[in-house]
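A single chain, nothing else alongside it, follows as structure tokens in the form predicted alone.
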Amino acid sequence: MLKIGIIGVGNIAQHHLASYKKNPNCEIYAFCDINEQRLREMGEKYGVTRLYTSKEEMFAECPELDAVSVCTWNCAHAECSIAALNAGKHVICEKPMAMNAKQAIEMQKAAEKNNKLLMIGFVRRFGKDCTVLKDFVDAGDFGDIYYAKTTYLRRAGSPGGWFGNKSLSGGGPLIDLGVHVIDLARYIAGRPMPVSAFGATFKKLGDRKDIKKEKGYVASSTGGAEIFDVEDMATALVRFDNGIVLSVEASFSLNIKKDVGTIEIFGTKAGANLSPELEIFNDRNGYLTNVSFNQSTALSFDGLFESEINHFVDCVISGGECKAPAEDGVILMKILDAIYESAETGHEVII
């Protein structure tokens, strides 16, 4: 049985604890959070009683503690992981995986010389959708991919709080949003080595507050008085070393009629779009063709973080090959730290 402790028990976290809660390898053992009056009420409600507002002090008390779900703002990721790892936990950092790629080398190298796991929570990859496209893709029905675009745009649908504050998330749409679609193509498409990006980010439209919506994207918490100096829109063009070239939208406010996001991906024998059910279109007899499917591919919430939490727990214990490994995490800042300079520079980065 695995005893299971949370950094930073807030939104996220919500959907590590009701994975682990269903795994009957795991215990929820231990509980840590900045926030006293959250930690007390997270404690009651899943009946956990050993509560801290110090990572050192949970570690020094809870010296069994077998593996640790980081969920904190982004950036505690880094120290949070670090603490973890070097306390000799196992580790799932939710993604972005840190603040940079600097951050994130520090923690893999952490991972690598306590000879722990670090897992990287890119729940897409968990998603029916990405297992179906991927089975294809895997197979060689797409021939070779040379080009993908991802988009993740929402008209107005800024989180606010620790959000927009960039001291504390490490920037808007593109680190927030921009990490799951980036990471998903390049995942589909066989994990190929990014070489160059070129991007450009946009303050035009900010938070939008005075915005009247139904619903609304929320943060648990805003880390102080809030504040919106990150990007609401980003774009971006990356480069791999097969060749493949990924276009890429990401927006907490723009002007278009409702939120989009999509991964297409095109290749020599086919292409498919994801959104949000997937299809696929290539030719036939020297006819156009389109396949869809008997079964829903779309992304489902249901029981798709209960699938990452249970494929963690299962390295963890069986020591087998992870699916979102810590290197992955660093090649993706790699691509983000490449993608925020190019908009400072307004040139092409080499990765």
Ligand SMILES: NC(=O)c1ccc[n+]([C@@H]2O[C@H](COP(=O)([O-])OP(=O)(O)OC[C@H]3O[C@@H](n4cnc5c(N)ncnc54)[C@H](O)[C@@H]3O)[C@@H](O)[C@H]2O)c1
The other form holds:
Amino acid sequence: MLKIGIIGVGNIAQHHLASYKKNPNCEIYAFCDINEQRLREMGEKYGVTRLYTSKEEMFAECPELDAVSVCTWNCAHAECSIAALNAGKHVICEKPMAMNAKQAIEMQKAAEKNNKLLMIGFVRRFGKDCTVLKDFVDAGDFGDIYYAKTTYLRRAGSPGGWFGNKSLSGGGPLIDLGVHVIDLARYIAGRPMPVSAFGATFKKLGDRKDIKKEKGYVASSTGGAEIFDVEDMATALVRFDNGIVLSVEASFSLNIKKDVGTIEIFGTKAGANLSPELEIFNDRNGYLTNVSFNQSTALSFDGLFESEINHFVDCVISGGECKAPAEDGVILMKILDAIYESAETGHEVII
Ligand SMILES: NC(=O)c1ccc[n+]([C@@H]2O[C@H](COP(=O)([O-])OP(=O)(O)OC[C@H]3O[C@@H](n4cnc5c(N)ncnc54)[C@H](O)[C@@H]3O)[C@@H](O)[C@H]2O)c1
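In place of the form predicted alone, the structure of the form predicted in complex with the named molecule is requested.
The complete assembly is shown below, putting the previous chain first.
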């Protein structure tokens, strides 16, 4: 039975917890959060009595902990993951891996030095839609993939709280939302290495607090200072070593009709659109054909976290190959760093 600790018992930690609870090989053992009130409430909710406001204290008093989920604000991912790895724990760290590539590399080194698993919460890799599409890509149905188009656009969807505070989040929609779709497209395309990026970021609409919303995205996280100093929209083109070019657009605020999230990939033999259900576009016997599925290929948020956490637990127990390793987190942070640098300089950045 693995003893599990959670650092940062906010919103996303609840998805980790629900998944650990269902896993017969896990015992939810200790919580750490700098917010004492939330720590107590979550302790009561999950029947956990080992509650700490300091991770160092948690590691000192619970040497028997096997693994931890790091679910804090982005600014604490590196510090908390490194402390856990140095205390001899396996770690799953939420996305984005860190604030920048420098921190991500330090985390990867800590995992290697301590010979512990550091998995990154690239949860979209665990979606059924991704699995099915990847099966078709791996079977060669797409031929050479040369272009991927990804969007994660919200019309008025700033998550609020610390997400808008650059010193706590590292950035806006690019590092928060773009990270999901860039990673997914790269993963589906066979994990090519990035070589350059050209990006632009905008601070035009801010967090649109004045909008009277009846439906649509509702801000969920409210901790941290109420500052909004991140970009509200970002766009970029990323070039990979195998010739693939990826375009990404991400926003918290944008004058668009409705929120959209798309992952499209284009190859010499077929193209695909991942949402809301997977569709494949190809040609047969001189006719343009569209392939649809006789089973659901839609994304299910709950199923995602369960598969992700089950995989983490399996990797810890069996030492098997991790589907979302630290090295991919480092590569993603290098891409994000390059896009932000390009947005500042106005030039393409070599990665
Ligand atoms: N995989 C996904 O789809 C997904 C979705 C939402 C959020 N996230 C990620 O999860 C992380 C947390 O987001 P959230 O929405 O749960 O935020 P949240 O504000 O609801 O929770 C974060 C918690 O971390 C605590 N915390 C901050 N710094 C800490 C530290 N140094 N030590 C201990 N506790 C600390 C805060 O007090 C808070 O309770 C972020 O990195 C975010 O990007 C991932």
